[in-house]
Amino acid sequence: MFKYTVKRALFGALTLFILATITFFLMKSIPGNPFNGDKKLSPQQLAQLNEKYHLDKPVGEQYVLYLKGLLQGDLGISIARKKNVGDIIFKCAPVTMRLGMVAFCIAIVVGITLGTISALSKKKWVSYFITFFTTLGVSVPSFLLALLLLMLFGVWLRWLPIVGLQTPKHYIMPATAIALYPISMIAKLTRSSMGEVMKQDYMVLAKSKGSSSISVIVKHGLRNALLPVVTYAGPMLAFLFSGSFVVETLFSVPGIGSEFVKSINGRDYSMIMGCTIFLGFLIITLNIITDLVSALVDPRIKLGK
């Protein structure tokens, strides 16, 4: 396991360099920098700007530059902000995580809750019942379920605040609206994989012995049927991490997501390969660790060498 573990990681170090490159290189082939819109500035101090950000010198230099300071743990300085770019992610990135865990329990309770029902309902109208609404969402953008959210419960009913994240009640909406494509994932792992174990023979083998159906399905059944969502958690993760952009400037938040919306709008170029960067460690961590769970919770997965 150790070997594999150190394999990933220079493997996921190798991914990280290279979509870091391809980012560097796309920002850079777009006309123009980040001065060139402002009248305010004189020919001298857009002279000046330039050639404190390095705007003024080749591509590949810049490239050059921007590898030496990032392998010196630096990322740079915010244009837009002024302030260093590990400082602003550090600051906003605890924020976005917080409303990703939230978000996280709420998809994982409730997925495999809506899954597990139905899987072993009886009643067709329950399964019909949460097919559409997996289906449903799937289909539907968690912006446009945030927009839905956000008038009816905070602008119409004002049951519930819409701006940032004081409150435990500040995170209902957002978490709700985030949550709700994982929700609709799990549940249909969750149905289709409890359906299969239930027909396993150890499963009727542990029912003739006289346990509990309740003792049955979460000893054995549920054990047995949650390794497909072990193995979706680690994505799902790093993606509620990560933050939903759209829904975190609906709402305000001052997380990493709104953060990245901002630095684009504003071509503010260190910010954005800061928030790169630190997106694809984090997803590229997290799928590391969900292989090693899932090996652990399966003995039967073997890890490559």
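These figures come from a predicted structure and were not determined experimentally. Positions refer to the first chain, counted from 1. First, how it differs from the form predicted in complex with the partner chain.
Picking from 266, 171, 17, 228, the hinge for the rigid motion between these two forms turns out to be 17.
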Given for the second form:
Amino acid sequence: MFKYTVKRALFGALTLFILATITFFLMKSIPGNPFNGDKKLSPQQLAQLNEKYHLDKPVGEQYVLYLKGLLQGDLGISIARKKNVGDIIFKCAPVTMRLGMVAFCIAIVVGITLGTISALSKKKWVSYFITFFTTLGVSVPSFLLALLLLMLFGVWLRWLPIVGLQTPKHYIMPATAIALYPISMIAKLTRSSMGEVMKQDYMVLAKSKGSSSISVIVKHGLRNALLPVVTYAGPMLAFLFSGSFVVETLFSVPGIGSEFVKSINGRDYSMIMGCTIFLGFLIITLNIITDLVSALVDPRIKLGK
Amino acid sequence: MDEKLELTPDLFEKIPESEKNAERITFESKTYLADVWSRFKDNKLALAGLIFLILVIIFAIIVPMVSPYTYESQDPSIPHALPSLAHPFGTDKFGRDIMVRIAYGARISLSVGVAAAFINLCVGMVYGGIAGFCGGKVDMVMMRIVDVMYSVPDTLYTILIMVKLGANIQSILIGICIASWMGMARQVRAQVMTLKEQEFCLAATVIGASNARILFKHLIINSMGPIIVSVTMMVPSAIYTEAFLSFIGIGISRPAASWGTLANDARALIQSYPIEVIWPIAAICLTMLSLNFIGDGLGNALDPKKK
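To test you: the structure above is the form predicted on its own. What is the structure of the form predicted in complex with the partner chain?
What follows is the whole complex; the chain from before opens it.
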């Protein structure tokens, strides 16, 4: 277990290093200097700025300096915003994470409920309807759902506020928009694994011993059926934490997704690099944790084999 | 056992005319494709998806040909016109006909989807095929590279590549393909790994077929079923990525417009002209939904075990 953890961590670090390298050279290969557009600067000031941000050095040296900074947790400086990239990220990441947690809870509760109902229901139209709903959920892009919700509940009916995240009411639309895809995935997973579990001998045994059907379903059925959901929950959490870029932009949520979109549109290269590396780090870490947790939950999984 | 078996005519009797053909196989034998089709069309959702998709394709081809407007012809006298006979979907802020723009958008979005899926298929097939067929060290190195790339979300790669290459269709295709060929490569490799242990592969080797022939003629052809399904699923995901990129402003550059660009343009006016945003949303959602249904239906139809 320990050996496996170390191996995964090293592999994760290597992945992150490669991502950082790719990002750095891609961004550096775009012609132009962030200060060139600024006509107010005299050549002298320009030279000073270039020196300050190491832009006068050869690319190889800049790369080494950048990696050194990364190791110390320094993501560089956003030139457009005149702020430290790390500071910006640490200010907006918690907002995204709060929204992500809300969406995560919605997805888990609704997804598992729908999946279980669809697996257990004897009525054909129930499972037919849920299948239709989950396929719809997988197909409708979150940003379009957000746009639809915004139009329906925000603009026409005016039931829900459309800007920011000040009160719990503000969370409803963005969280729903982000959660629809995971809800559908979890419902699909739960349905298929619940269907498998219901056929197992121990379910028949538990029933024939006289346990009530609810206790059989929850204690024996769901507990076993949820293993695939645990495996999926990690990447899903990563997906939610990395913020649905457009949903945040649409609802003016000051999270990491909207910052990322802003930096892309403003061609703020150091911010793009910082966000990419931060998101990569988050996702890789959460994936490793998921694998370890699913091995702890299910003793049948042998790690590293 | 001296007794001889005596066969006399009275031991036999003539079978009635009606039973004469009792042992004939009355089912007409079907080819594999006909079989797949008969299973596919039993799935109502998949069939509806296919019909809708065909309608969208016809719409995308015909409408720009017969319509008097082009996607960039402006008419400042009728901005934001409501749907009417002259403009069935209405017009946008420059008085451009929305129906024609949606049809052009369909051309862009659908071709991006199909092209991306096709390129992905080729890259994944060659890469995964070689890795699975060679096995050993080659396989290990090749799959580690895939693992490294796979652990970073593809949106990040695509965005980086778009920022680098600029906003046009080629860079969208390159971006989507660089970011998403890994899944296909993994799948092909897994298929090839299991198939290459089977007897027909050994037989081909014994006859003296070359490695390339075995790989492409036998292994990959035999693993086509699941691969076709994931290619079908790749089309909507490429359409999604393209719409997403255009929606955040780094996809197709103006005045050309994909569905994502149209949705983005209409978004700014959502407070005053909400009806204009409906068309691109409906176009993207319904197309992706029908492609997903087709994919599901194909998955069931191509797998005889699921009969």
